[in-house]
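So this first bit is one chain, no partners, the form predicted on its own, shown in structure tokens.
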Amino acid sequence: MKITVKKGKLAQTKTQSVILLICEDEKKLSGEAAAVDNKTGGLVKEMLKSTDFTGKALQTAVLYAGKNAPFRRILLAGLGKKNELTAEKVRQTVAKAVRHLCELKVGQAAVAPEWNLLPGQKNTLIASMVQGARLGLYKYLPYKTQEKDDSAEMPRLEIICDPADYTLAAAEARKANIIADAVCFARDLVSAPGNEMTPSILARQARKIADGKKLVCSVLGKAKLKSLGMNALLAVAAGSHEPPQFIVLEYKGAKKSAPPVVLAGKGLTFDAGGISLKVAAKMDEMKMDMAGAAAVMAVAHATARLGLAVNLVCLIPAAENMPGGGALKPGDIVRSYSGKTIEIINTDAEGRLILADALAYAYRYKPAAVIDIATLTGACIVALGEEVIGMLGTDDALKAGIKKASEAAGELLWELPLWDMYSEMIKSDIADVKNTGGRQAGTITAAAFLNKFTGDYPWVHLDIAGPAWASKDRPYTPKGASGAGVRLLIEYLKNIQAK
């Protein structure tokens, strides 16, 4: 979908459909809604008087405008109660509206920002409208060879605004489009089948997005990983014919002397569980075990395109976890990059192993903060459900900044404790640490394991096992890969920019 900003009046716009965002039980129309209503002889008022459309959240209705209007349809989209309106509800409502029009095979539509919906938040309103529209119509169809017509998306949406607001609206729409591009890029990476998204292909994608100027990519192959002693990453990859890759993306948008933020993303391009083999049911979805890596790559690309005033390093350990003849075995002991030894209890607790090497490697950058993001534990889905990110960490200020960003982005997040007693659960009798503490507190003990490799820098872990893959359609997240964490992390980086 192409979204553009245009100067003008909605009621005078020639288009296949206009979209009106209506609050629940709205008694009096104002602004562009009133002008559209006047243009059609009171059609909108008549609909609002009936009980067919009340403006309830995510409710939609279509009116046909008649010959006197330059637009053919009016799509009414309910925002819910005005006093409960948020940017997230705007995102959801606009997504629902464009999806409804897409089902009607409408190829073009226009909408006007009603600034009183989010008073004093013009930037936020435009961004929410753009992101809702773009993300709501996402589909992954490169392998679809039949029924293409049923999956066509609406190609164009115009945002109509007064000349006085044009510069602001156009600039914010451009930034929102970049962020939506990043989410869709992450969704594409995660959606790709395992045979088309190996560690080497993921590294190729990283090189592709790097321009060598603003964003620089380097990839450490198997030989270099051996010389560095990244044995935890190598051990996870040992059962696969696909060699591991350690991808580094670097962006400098602030002073060279400013310490960078380091993002680390789990990059299991397919996870069969290794020798501790997963059950067959839903194993096909384990192509999504690199959603953390996809998020980090997408954030790096967007950060460079947005020109954010931050220094950023992204670390992506990438591997397959397969039960081959050389595979890591339960009972094995691995010496990690940090020098700490790890007893392997369960080879399906592999994400924390590759992240252990990445988190220890982060220390060489003397980071201001380190954030890792991973589809790490099924236990997080049990604890928080499918739509909530689990957060654990060692620095209160960093956690507060991420929580603030999650609220603005509309990505639900909940903090779990990381008390000392959980570290006791991963003590090994024969090594420094073991890679799982058992079923109890599985998400927390996984984070406690990672904490052993974080040194003294501020660190937060985001477990996206639940929201990374949607089992059903949501307003702006179609079933499948969601791009979880991308908007949250970009929002965080925007908030901490050097002034």
Ligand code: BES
Given for the second form:
Amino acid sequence: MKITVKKGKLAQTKTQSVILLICEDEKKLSGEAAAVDNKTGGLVKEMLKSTDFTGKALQTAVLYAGKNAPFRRILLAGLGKKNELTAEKVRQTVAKAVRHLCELKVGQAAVAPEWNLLPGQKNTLIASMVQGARLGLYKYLPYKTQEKDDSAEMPRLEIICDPADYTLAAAEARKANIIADAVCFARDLVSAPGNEMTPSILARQARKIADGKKLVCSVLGKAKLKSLGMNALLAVAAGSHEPPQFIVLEYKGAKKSAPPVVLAGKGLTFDAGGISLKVAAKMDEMKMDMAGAAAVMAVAHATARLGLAVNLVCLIPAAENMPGGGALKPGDIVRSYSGKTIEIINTDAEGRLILADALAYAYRYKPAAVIDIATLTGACIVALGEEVIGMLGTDDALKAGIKKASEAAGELLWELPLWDMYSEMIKSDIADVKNTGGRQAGTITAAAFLNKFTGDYPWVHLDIAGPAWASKDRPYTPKGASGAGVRLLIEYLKNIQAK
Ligand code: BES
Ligand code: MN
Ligand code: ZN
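Structure of the form predicted in complex with the named molecule (previous: the form predicted on its own):
To see the whole picture, the full complex is given below, headed by that same chain.
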């Protein structure tokens, strides 16, 4: 879908449909809504007098505008109560509106930003409208050979604004489009089936987004990983014919000497569980176990396109967890890149193994902060549900920055504690640490395990096992891969830019 900003008046726009965002308690139409209503001889007002459409959150209705209007339809979309309005509601409502039009196969729509919806936040309003529309209409189509037409996208949305607001609106829409591109890119990577998204293919995708100047990609292959001693990553990959890859993306947008933020993303292109094989039910969904990697790659690409004033290093350990003849076994002991030894209790707790090597490797960059993002534990879904990111970490300022970014991005997140007692649960009798801590506090013991491999840098771990994959449609997150963490991390990087 293409979103463009144009100078003009909504009520005078020649288009298939105009979208009006209406609050529940709005007694009187104002601004562009009133002008649109006038063009139709009061059809909108008439509808609002009935109970057919009340402006309740996410409600939609279609009116035909009649001969005197330059637009054919009016799509009314409810925002809910005005005093409860947030950027998140705007994203959801705009998504609902364009999805309704898309179902009607309407190929063109126009909408005006009503600035008083989010007073003093013009940029946020534009960004929310653009992202709601783009993300709501996302579809993954590369493997549909028969039904292309039925699932066609709405090709055009125009944002019509006053000439005085044009520069601001166009600039913000451009940035919001880049961020939406990133979310859709992450969704594409995660949606791709495991046979066509192997560690090597993921590495190829990383090379493709790097331009070699601002964003530089290097990939460490199996031989290099062996010589470095990245044995935890190698151990996870040992049961598969697919060789592991360690992908590095580097971006410099701040002073050369400024310490970078390091993002590490779990890149299991398929997690069968290994010798501790998973049950068959929903095993297909484990193609999404590289959602952390996808998020990190998408953030790197967007950061470079936006030209953010930060230094960024992205580390992506990628492997396939399979039960082949060479596979890692329960009881094995692995000597990790950090030098610490790990007793393997369950080969299905593999994400923490590959991240252990990445977090230890991060130390060489003398980072200002390290954030890892991973579909790490089913326990996180049990604790927080499928829409919420679990956050654990060692640095209060970093955690506060991420919390703030999560609120702005509308990506829900909740902190879990990382008290010392949890690391008792992963003590091994014969090695330095074991890779599982039993049934209790599974998300926390996983983070406590990672913490054994972090340096003294500020560190936060984000468990996206729930939000990475939507089991049902949400307003701007269609069922399937969600792109979780992408908007959150871009927002965080935007906020910490060098002035
Ligand atoms: N990739 C899974 C976690 C997961 C589960 C993500 C469901 C998304 C949805 C991870 O590698 C895993 O298998 N974790 C185990 C850990 C256990 C063996 C300690 C789990 O959660 O069961
Ligand atoms: Mn697993
Ligand atoms: Zn996994």
